[in-house]
Structures are given as C-alpha cells and as structure tokens.
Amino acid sequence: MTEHRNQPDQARHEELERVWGNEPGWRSASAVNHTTVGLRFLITGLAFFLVGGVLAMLVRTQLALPEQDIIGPDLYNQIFTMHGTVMMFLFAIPVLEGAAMYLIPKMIGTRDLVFPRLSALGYYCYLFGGLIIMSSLVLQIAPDAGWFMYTPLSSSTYSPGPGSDFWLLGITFVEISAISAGVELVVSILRTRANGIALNKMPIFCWYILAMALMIIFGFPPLILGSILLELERAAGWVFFEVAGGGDPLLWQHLFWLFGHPEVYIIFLPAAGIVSTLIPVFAQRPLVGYRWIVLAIIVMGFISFGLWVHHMFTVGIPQLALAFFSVASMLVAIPTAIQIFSWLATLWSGKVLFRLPMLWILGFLIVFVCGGLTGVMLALVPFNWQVHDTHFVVAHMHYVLVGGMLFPLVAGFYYWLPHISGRMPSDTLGRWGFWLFFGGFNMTFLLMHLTGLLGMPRRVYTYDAEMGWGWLNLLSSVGGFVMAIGVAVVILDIALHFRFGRKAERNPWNADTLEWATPMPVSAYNFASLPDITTRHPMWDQPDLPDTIAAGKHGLPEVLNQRRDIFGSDAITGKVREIVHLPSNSWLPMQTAAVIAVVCISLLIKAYPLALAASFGVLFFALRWSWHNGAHPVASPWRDDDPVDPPLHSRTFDGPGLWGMVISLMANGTLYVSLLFGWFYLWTAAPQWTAPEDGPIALLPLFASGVLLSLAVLVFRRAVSQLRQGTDARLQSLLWLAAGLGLLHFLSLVWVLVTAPLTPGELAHDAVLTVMLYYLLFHGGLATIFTVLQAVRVRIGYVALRLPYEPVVVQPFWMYTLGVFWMSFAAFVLLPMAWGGV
C-alpha cells in the first residue's frame, strides 16, 4: 500500500518510526516492541513445529510395518516422548501466543502491549527453555516417561537419568513465558483499548485472547507446583508422590491435568477467534450472535476447568465423582455447539467469498466436528474403559488439536500474510498446500481410530504381524507423508510470497476490523494517531479511518518528549482515562532471561552454589527493572508541562501496573490454592499418610511471626492512606519502619523453619510444610525488599505525593501475603491440631 504524505506528515512519520522502532543490526535483539515479539514468537514456534513433525514421522516410519526394528523401545520412547512435549508446549500455545501479541494492540487501536519488556522476557525465556529442551534430544538423554510425566514412571526410580529433569525444570521455564503473556494480554485488553471501544464493542478475536488468557493465569500455575515438587523429589529426595512416605503419584494426575484439560481449550479458544473473525469477512456480514458467542466463550472457560477428571476415568476414583466429570465432560459441548452454529448462520446468510483462507475454515469445521463427536464418546465411562490408552484416544487429540487449532491457524496466516508482508499469497500453492495436507491428515487419523478399535496401545514401538493392524498402520503412516508433503508446500508458499507475492491492495479481503488500518506493512507504532472507535466494525463503517489516522487527525498524534505513549481505558467503557507512557527497547529481558537460563542448567547439571548465585542475579536484574519506571530518569521524570486532562499513568493511582500486580497474584494464588489441594488431597487419599503426633512446627514463634507481618501491612496501608488523603510529610518513615517490620517477620520465620524437626525426606506431610514455609519465606522477603526500594525511592524524588504510582502498586502484594499467612496458619496448623494430632 503507497501512502502519499505531505512534508510535516513525513516528518511526523519519520519520529515516530525513530521513537518506537527498533536498534539496527545486532541491537535488534533488544527490541520489546510487540510486532517484532510477536513475529519472533510465531518464528520460533513454527522452526519448533518442524522437530516436531519430524519425530512424527520418525514414529510413524516405525509403525508402518509390524515387527520393525529402526528404532529400538529406549530412542522411541524418548522420541514420542518428545513429540507431544514440542507441539504441546513449545509449538501450540507460543504460537498463538505470538499471533496475539502480534495482533491484540493493532485490533484495539492502540500502539503496544501494555508491558513490552515483560513480552521481551517471555520470548526469550520460551526460547532458552526450548533450546534446553531441545539439547537433551540432541545429547539422546531426551525424557522418555510421556508428555505428561506420570509418576511413578518419571520418579528417579524408573527414569534415573536427566530426561525427566529436562523436562520439568525446561517447562516449568517455558511456563514463565506463558504466565507473562497471560498477565500482558488480560491488562492491555482491559485498560489500553481506543477510546470508546467499550466491552460490548470489542472485536470477537480480543473475548477469546481474553479468555485465553485468563485461563492461562489460571491454569498453568497448577503443572508449575506440579512440576517443582517432582523435581524436590527427584533431586532433593523429598516425598510428594511415593506411596511409602505418605505421597500419593495420583497427586501428579490431579496436578497436571488441572493444567492439561483447560490447555485443550487455551489452544482452542485463540483458534476459533481466527474463524470467529475470518468467517464474517469472507461472508460480507457481522457475526451472528456476537453476545451469545461471547456467552459461550465465557462458559466454556469456566467449565473447562471442571473436566480435568475425565482424563483419569480408569485410576479408580469414586463413581459418583465418575458420574459428574463424565456429565460435565459432555457439558462442554453446549457452549461449542453455539460457536459452530452461528459461525454457520454466518455463512448461510452471508455471500461467501472462497478465497484461500476459507478453505482452511472449511477444513477446520468438518475435522474439528469429528474430534468434537469422539469427544463425546469419551465421556461415556463405559466407553472411555475399553478405549483408554489406544490410537483412539490418539486419534481424537489430533483431531480436536490440529482440527481445532491448526487448521484455523493455517487459515490466520493466509489472511493477515498481507498484513505483515505487503503480498498476497499464491491461491494455486495454497490450494495444493490445503488439499494434500486435509486428505493426509484424515488418511493418517481416521484410519487410527480403528486401529484403536482394534485394540492397538498407544506408546508401543512395534506389534505382531498376527495383530491385523499392518495395513491400518501403513495406510496411516503413507498418510502422514502425504500431510508432511502438504506443509512443505504451504511453507514454500508462505516464503515466495515474500519475493514473487502480489502486491497487496489496503485491505486486501475488505476486513471489518481496525488492524487493516495501519500501513502495510505494519510499522513499528502502528497507527499515527489513535482513533475514536465507536461500533464494532470500524473499517466497514468508517473506510476513511486509514487515511485520517495516518494524517494525524486522531488522538496523541505527536511524540511528547521521546516517549512510547498510548491511551489508557476504563476497562468497561473504553473511556480514556490516562496516558500510558512504556519502556523503549532494553537488553534487561535477555539478561534476565538468560540468567534464569544459567538457574536451569545449574540445576540440571546438579551445580546448586552456581544455581544459588544465579539466583541471586536474577533477583538483581529483576529490581534493576524495576528501578527504572515511574519518575526515573529513563522512563518518564517529572516536568512541569506534563499532561493533565489525561494525565501520565504514572502519577494516578490506578494505571495499568496495578492491575498486572494484581492479575499475577491471581496466578501466584492459584499456585498456592493448588499446594493447598495437594495438602488436602495427600491428608485425605494417599493410602500411606502419616504426620507426626505432636506438629512439628512451633506455634507461638509462627504466631508471632504473623503478628509481625499483619503490623507491617497496617504500616504500609498507613503509608498508601495517606497519599491518597493528600499529604506525604511522613511517607519515607512509614515505608522505612514497614521494612523494618517485615525483615523482622522474615527472620522470625527463618528461625521458625530452622527449629523445626522437619523430615521432608521421609514424610510427605513434613515435605508439604516445608514447602509451605520456603513459599511464605519468599514471599515476606520479597515484600520487605520492595519497600526498601520504596522508601529509597522517595529519599530520592521518584515517589512523593506528585507521584504516588508505585506503592500503590506494591500494596496488593503485602495484602497477598498478609492473607496467605494466615491460611497457612490456619489450613497447614491450626486445623491439623484440631482434627486431632495431625
């Protein structure tokens, strides 16, 4: 698309490139903007995508004929293994990730994520946590116990060597990248949309990020317990999971798919927003339904997380539980079912457009169907025993995950290609592309449920030739090349585009959203001026948007004192309330990326004094940005002609990094909710649980310790009350005597956790209370130290009554760990003690 500028457009133009673009050369790697993190993501992801579907072959090159032997059991197992780890964790949540960082500030009108750098850490440690990963298949110490590690198999018993270590520590880093995500894209959704885009105004694609991302807040917290107590144990010899201490390995069931269930729909939610929105484009007319998808989409996230047992219908649990996870499973199917029909009233009303990205629409409707079809065969208990852990269930993964996710995906990239390239792709290779791979994937799939049918295990490296799966398996695996040779054509597409590709014309697919507003291809502030949005289909009901946002007729059109702005929004009405200046480019996330990097491998390689001074660095890094915000003098200093009506964020007491302390505190508490479950559940089920008769935690110096903590949050609640009364006479002596109070909370509770006759070896209930300790220990440190940065702060000018941002902020954390104090009081010792000896 050719833009003609007049000279003070041009050079308005030209600073706003200067200021929100990124370093040349090698200095990009420090670029946070979210077009380029974003592209990074979707990059990586797909390189990550390729290894996967090369051990995919390798497995079904293995499985075409019976009785093969290319691949011993040990490489297969680590293989298979590594195939589900790759597209689960590394391939299908940080690429949808990406294609909604990528996306989400374009579709709200705005300029950036709300936390760039906090984008530019969840790249980097999605990528060191891939590439570590990644080693172990290279080094052929890959793990080998399944992607969702059971226990007792993944134990130090059964798999003594590093794989399984790989595994948890290289997640859970990966899960840090995830978490970040979840917190950046609920904030930025809520608070940094154009003014007037209220809730009910919001694109369709902007409720299912949202609830994705909520949902990742809320679900990835529970495999990051998970994953920690296994690795204590593994390593440290702590008791979780082993019956003979009192651990119960069901508890990792429980844990993981508390995480495991809802993640079917994390992926699924993003993926379906792609076909809420290319549906009505290529229809010609709004979605119908939008509130009633809405509803679905809200629904469907809640009972998501009440399905996690119906993975586990053959563990022996209770039948009345039996009864309600196998009613609740089939539940999921109402909110689905609502999706698919106005998507199809869409279309029936509509006077659709074939193009390319239909076709992979289309594809997705009849595939994603079937899998939503044996979904609802594996519901039914009965039914759910005599296929369980067969190419059934194999089969009906694939075709809810790749129909429900990668089909549409497929279908993202045609469309919004333009968008980023400035070409149109090749409908001929496309078409190819298309039909090779859904005739591949069918021949590959559907022929596996019957080799399911017939009984066939999952995770078996080979089979006897009087089994009768021969043909089924050779079929299916000539169908899986078939497939690959379809993603091969579609990447040789996407990448002669970009030299050989039509040039596109503005708004190539005559799209209803604001993305198709910015220039093509997108530059790095994406729109020159930040509209007004008034209705929900801004680029049918104003098509002159594109040419007065770029002449600058729109809001913040000018940069103010080299600084990255954007609105700030009521999260309700869209209303501007302030303006949200953000960081520029920064190496700190790559340094504290990598250091956490140098924490994993310390820990893999079992070098626990490096592992403690890495620690150590990423906490330094970690307050070394946070230093730099609010009134410091690379972020935003104070200046006599700052903005007023609305003013900078950071001198409320309400701008965006309050909501993302308090969003990620959601995700801290349900990591502690799930300790608590785990504490319950072990108390409750493990067949061996035993707890010493006299508690071993000593209850007055507990009691104190807390006494100690609840003085300390009146302090700095003192402190915040009275900035917001208007005075700061004595707000650096309050944060001081704060601190003061909190580090003698801190050692008191040192001395607590030092005292105590704690066996965490041998007894899972001692192991549970020592971690419970550790996490208040962390928690009551880490308050302390943020307030002596307050007050260091203030001694300094960055905080004061003019600017009274940052403790406001910090206030949610003391809260939070005034609270879970006091529940653990409660839950881990109080309530023991009354139940009788516990």
Contents of the next structure:
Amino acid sequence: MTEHRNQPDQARHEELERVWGNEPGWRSASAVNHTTVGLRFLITGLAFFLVGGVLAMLVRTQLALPEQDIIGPDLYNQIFTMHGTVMMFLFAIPVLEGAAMYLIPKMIGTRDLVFPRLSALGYYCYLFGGLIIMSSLVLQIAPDAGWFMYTPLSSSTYSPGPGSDFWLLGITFVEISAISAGVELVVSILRTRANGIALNKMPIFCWYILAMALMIIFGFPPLILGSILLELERAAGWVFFEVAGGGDPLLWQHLFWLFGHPEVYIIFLPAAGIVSTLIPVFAQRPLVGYRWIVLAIIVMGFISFGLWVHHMFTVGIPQLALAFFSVASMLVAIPTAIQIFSWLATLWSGKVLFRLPMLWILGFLIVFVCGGLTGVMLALVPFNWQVHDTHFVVAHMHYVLVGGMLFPLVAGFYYWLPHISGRMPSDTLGRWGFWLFFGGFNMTFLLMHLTGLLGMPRRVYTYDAEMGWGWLNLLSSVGGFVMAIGVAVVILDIALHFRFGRKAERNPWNADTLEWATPMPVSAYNFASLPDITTRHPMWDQPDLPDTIAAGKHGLPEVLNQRRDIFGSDAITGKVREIVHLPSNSWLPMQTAAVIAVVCISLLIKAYPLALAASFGVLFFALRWSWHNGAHPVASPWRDDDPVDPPLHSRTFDGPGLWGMVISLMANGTLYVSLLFGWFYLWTAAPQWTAPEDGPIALLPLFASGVLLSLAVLVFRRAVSQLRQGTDARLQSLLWLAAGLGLLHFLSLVWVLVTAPLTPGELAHDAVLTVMLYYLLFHGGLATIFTVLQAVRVRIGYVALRLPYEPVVVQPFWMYTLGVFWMSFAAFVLLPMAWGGV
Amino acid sequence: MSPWSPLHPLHLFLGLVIWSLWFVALYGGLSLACEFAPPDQERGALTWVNASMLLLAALVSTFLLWSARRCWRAAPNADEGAATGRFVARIAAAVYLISGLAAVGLALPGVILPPCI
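What I would like now is the form predicted in complex with its partner chain, since the data block earlier showed the form predicted alone; can you produce it?
Up next: the whole complex, starting with the chain shown before.
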C-alpha cells in the first residue's frame, strides 16, 4: 500500500520513524520496538520448530519398522526428550508470545508495548536459553528423562550426566522470557488501549491474550520452583524429592503439572484467539456470542488450573480425589464447546470466503474437535488407566496441540503476512501445503490412537515384530514425512512470497480490527496519530480510519521532546488518563540477558564463584536499567512545558509501572505459594518425612528481624503517604530510615541463617526451611537496595513531590516482603511448633 | 466504584477465585483428613469427611448462586458507562453461576464414594 502524503505530513512521519525506529545495521540488536521484537520471537521460534521437526522425523524413522537399530536407546531418549522440550518450550509458547507482542499494540491502537525493554530482555533470554539447551544436543549430552523430567529418573543417581541440568537451568532461563511477556501483555492490554476501547469493545483476540498472559503469571512459577529445587538436589545434594531424606518424587509431579496442564491452555488460548479473529473476517459478519466467548475464556483460564492431577491418575490417589479431577477435566470441555458452537454459528450465519487462512481454520476445527473428544475419554479414570503411557496419549496430545495450536498459527501466518510484507502468499502453493500437512498429520496420529489401544507404550526405541504394531508404525512414519513435506511447501510459499507475491491492497481480507489501519508493510510507530475508538469493529464502522490516522487527525500526532509517547488509559472504560513515555533503544536488555547466560553456563560447568560474580553482574545491570527511568535525563526530565492534561505518567501516582510491579508480584507470590504447597505436601504425604526434635531456627531473633522489617515498611509507607498528602519535606530522611531498618532486618536474617543448625543435605525439612530463608533474605535485601536508590534519586532530584511515581512503585514490593515474612513465620515456624513436630 | 458493587470488574473473576480456593480446600482438606483422621473404610460414603465436604460445597455454591443473581439483577441498573457496566455485570453473573454449578458438580462424587480408598 503506497500512501500519498503532503509535505508537512511526510515530515511528521519521518520524524516519527526517526524517534521510534531501530538503529541501523548491527546496532539494531539494541531494538526494543514491539514489531521488531515480536518478529524476532516468531523467526527464532520457527527455527526451533524446524529443529524439533527434524527430531520428530528421526523418531518416526527409528519406529517405522520393528527391531530397527538406526538410533540406539540412549540417543533415542535424548531425541524424544528434546523433541518435546523444543516444541513446548522453545516453539509453541515463544511463537505465540511473539505473535501477541506483534499484534496487541496494533489491535488496541497504540504504538508499542508498555515495557519495551522487558520485551527485548525476554527475547534475549529466550534466544540464549534456547541456544544453551540446543548445545546439549550438539554435544550429545542432551536431557534424556522425558520432557517432564520425572524424578527419580532425572535425579543425579539415575541421570548422572549434565543432561538434566541443561534442561532445568535452560528452561528456567527461557521462562524468564515467558514471565516478562506475561507481565508486559497484561499491563499493555489493561492500561494502554486507544481512547474509548472499553472492556466490552476490546478485540476478542485481546481477551484471549489477556487470559493467556495471566495464566503464564500463575502457571509458570510452580515449574520454576520445581526446577530450582531439583537443580539444588542434583548440584548441592539438598533433599526435596528423595524418599530417604524425607522428600517425595511425587512433589515434582505436582509442581510440574501445576504448570503443565495450564500450559496446554496457555498454548491453546492465543491460537483460539486467532480463530475467533479470522472466522468473522472470512464469514464477513461479527462474531456470534462475543460475550459468551469472553465468558468461556475466563472460565477456561481458571478451570484449566484444576486439572493437573489428571496427569497423575495412576500414581495412587484416593478414588474420591480422582473423581474431583475427573469431573473438573470434563467440565473444561464446556467452555471449549461454547467457543466451537460460537464459531460454527458465525460460519453458519455468514457468507464464508474459503481463502487460504480459512482452509487452515477448517483443518483446526476438525482436528481439534477430535483431540477434544479423546480428551474427554482420557478424563475417565478407568480408561485413562488402560491407555496411560501408550501411544494413544501421544496421539491425543498431538491432536490437541497441533490441532489446537499449529493449524490456527499457520492460518494466522497466512492472514497477517500481507501486514508484515505488503505482499500476498501464493494460493496454489498454500493449498498444496495445507493438504499435504493435513493428510500427513492424520495419517500419522489417527493411526497412532490404534497403536496405543493395541498396547504400544510411548518412549520405547523399538518393538518386537510379533507385537503386530509394525504396519501401523510404518504408515505413521510415512504420514510423518508427508506432513514434513507439507511444512516445507508452506515455508517455501512464505519465503517466495517476499519476492514474488502480489502486492497487497489496503486491508486485503476486509478485516474489522485496527491493525489493518497501520501502514503496510508496517512502520515502527504503527499509528501516526492515536484514534478514538467507539466500536468493536473499527475498520468496518470507520473505513476512513487509515487516512485520518495517517493525516494526524487524532491524538499525539507530533513527537514531543524526542520522546516515544503513547496514551495510558483506564483499565475498564479505556478513557485516556495519562501520556506514557516509553524508553528508547537500549543495549541493557541484551547485556542483562548475556550476564544471566553466564550465570546459567557457569552453573552448568559447576564454576560456582563465577556464577556468584555473574549474579552480581545481573544485579548491576538490572539496577542500571532501573536508574534510567522517570525523570532521569535519558528518560523524561522535568520540563516546565510538560503536558498536564493528560499528564506524563511519571508525574502521577498510578502509572503502568505500578501495575507491572503488582503483576510481577503475583508471579512471585505464586512461586512462594508453590513453596508453601511443597512444605505442607512433604509434611503430610512424604513417606519418610522427618523433623528434628528441636526447631533449627532461633525463634526470637527471627521475630526481632520481622519487627525490624515491619518498622521499615511503616516508615516507607509514611514517606509515600506524605507524598500523597502533598509534602516531600522529610521524604529523603524517611527513605534513608526505611533503608537502614531494612538493612538491619537483612543482617539479622543473615545471622539467623548462619547460626541455624540446618542440614539441607540430609533432611527435606531443613532443605525447605533453608530455601525459605534465602527467599526472605533475597527480598529483604532487594527492598533495601531499591530504597537506597530512591533516597539517592530524591537527593539528585529525580524523585520529588512533582515526581512521586517511583516510591509508589516500590511500595508494593515492601508490602509483599512483609507479607511473605510473617506468613513464613506462621507456616514454617509457629504452625509446626503448635502441631508438635517442629 | 466500590469493589462490592456488582458492576465492579472484580466480579468478572471473583466467582472463579472463590471456586478455586474452595477446590484447593477440598483437595487439601481431603488429603489432611485421610492422613490424620481417616474414617472407618466400612462406612463407605457415610463419613464425617464426606459430610463436611458436602456441607462446605453447599455453602459455597449457595453463596456463588446468590452472587450470580445479584449481578444479574444489577445489570439493567448500570448508569455510568451503561454498556460497559451491563457487560461486566452479565458476564460476572454467568461466571458466578458456572462457579456455583462447578462446585456442585465436583462435590457430587462425595455422595457415593468413600473418602480415603
């Protein structure tokens, strides 16, 4: 699409491009722009997908005929483990996050995500973490205990090599990326929508991404905790999962599936969002039952957390508890069915255009419904027992994940390709790609249901000819290769279209959502001016939007003081509340991620002093990052001509940073609650749980430490309260006092830890207590450092009465630290004393 | 807007939060009861564990269904930002309703199954 602009307009666009654009050449690695970062996620994810696909082909080659020895058992274990790991952690989630990062700001009518540097950090953590994990495969020391790393198989006794360490450390590294994206997307959707996009006007895709992002916030921390505990057990010998020391391997299963089941929906929801976005476009009518779908998304987001035990039906749980999870597993089919019927009703009542993306949507409907039906079968406990750990489960999982994620993703690729490249894909190649993939997929996995019902277990590298599974496996393998050819054709189509594709006209699919109001190919700033939106279908109801936006007839048409500005809006009504100034290109995200990578690698090679030094490096870069904020000269220093209606966010008490802090603390809190769960679980369920007769933690010093912390929080709150009341006379001294009390709390906690006769290498009881104390120390120390920095910033003039924002952001961190301290005191110290077994 | 108002967006998910907490209490409570005070297996489902579980489920689901009715009745009265208010109240009513029904559905096996076998 070529736009014809007059001279002033052209100058304005060039200025916007200069301020919002990336650095040229190799310096573009410092880019933080959501379009660039989102595309990088997508491309990197696709590269990992190809690796995962090649691993799958190796598996199918090995299993094609009975009694083959092309791949030995050890390498086979590495290959299937890495296939699952790569596809789940390095492809599915990051690619969908990348798609969300690319699309969300454009759909809600803004210029970028609200924490651009966090996006960039997330990308580099993903890239470096992914490369670290992949390096294990190259070195032939890849993890080989399955993608869910069950203990004791993954413990140092049964997996003595570094494979499991690569998985635990690498995946935790990659998960930083997921959590970053979760925080970023939640706050962006809630706080930076275009003026007028109230909750009931939000594009349906945003509801899906909001739910996905919140599920990441609550779903990933249990696995992060589990990985930390298992790595501590493997590397330091602390006991968490070994029965002999009072641990329990089932704790790992609980922590893993508390993450693992929601993970399926974390993958499904954005893909379903693509379906809900595309179907109305190709049916040329609004989505039937918008409110019903919103309801289904909310219900699915919650109920999917209540299903984790259905992965553990065979571990020996009372029948009644099994029944709870069986019913919950069936319940989740209801919100899924609401969506399916809504999509069918939309298609039924519209005039469907069978363009290329629609073909993949139809493939999704067929495959996913089949996967859903086998899911309901697996929710029935007796059937589940029969097919547990067979190829039936493998087939079901692929129907749900490939059907529920890959088909919509490819549909989305084809749909939004013109947006990225300005060109249309080839219809002929695209249709070939679809039919090869669809046919090959069903040939592979439909038959695999039967292989499983005939009793073939998963994860065996070969089988006897007389078992009768040979012909089914051969056909599955042929299907697998047909599917691979389909993938190759799609990739070829996408690659060729950049050169040979027909130029796309504006809004080529006649879509209703706002991303099609941006220039094609897309610009760095998305919208030359930020429109008011009063409808759920802006491009249908206001078809002149692209012209009026480009002509600067809406909000913030000019660049002010070389800043990247967007609107911040009310979470419910979408009315503009402030101007959010965003940070520009920066090397800090890459530097921070690189130092985290050093921590990760040094832990892998057991160079612990280096790991400690690199951890301080991470702290340094993170604090340097936080320093360049608010009224700092590189951010938005105070000016007399600063806008006041609406004001800049750093001049208010409720900017997006506060929301980011609270959402981050929700993730942090979930990690803490997972630790509490582990404590109570081991206490009540571990077969050989042992507690020392005398409590290992000194009660009074710990209590005194808590009193100091409480005083620090009171003083900090007093400082913020005075700011709110309109005075900053004692701000600096109060902050110094809070920091001093925080330091005393920290030091007393160190003393408690050092003097406690804890033996984490012998008793799970002591190991959990030690982790809890380190957790409290970490938070107490960090809160103190934050407060020292705030006091210094007050002295310099970056924080003041007219710049009150930062202490307000730090306050929830103090409150959280206080809350977890006293909760820990109650749960880890007082409750065992009261119960009689410390 | 007060968080207690049925038009407050908190109600979009509060019903399911309550349901989740109840579910955790149900599963955790069952585990604790079976660990520390398991009832006689021969009594089948007629145990204090099942009775407590069903009573709690009845209380929680009654509250959730009452909340659903409250939100539904408030929907037409939304004044400020009427469309958004109605949207929030109706979705919230449905969320409460589903949460209440889900609590009933999950507790039903307690009528026939013994708790700790």
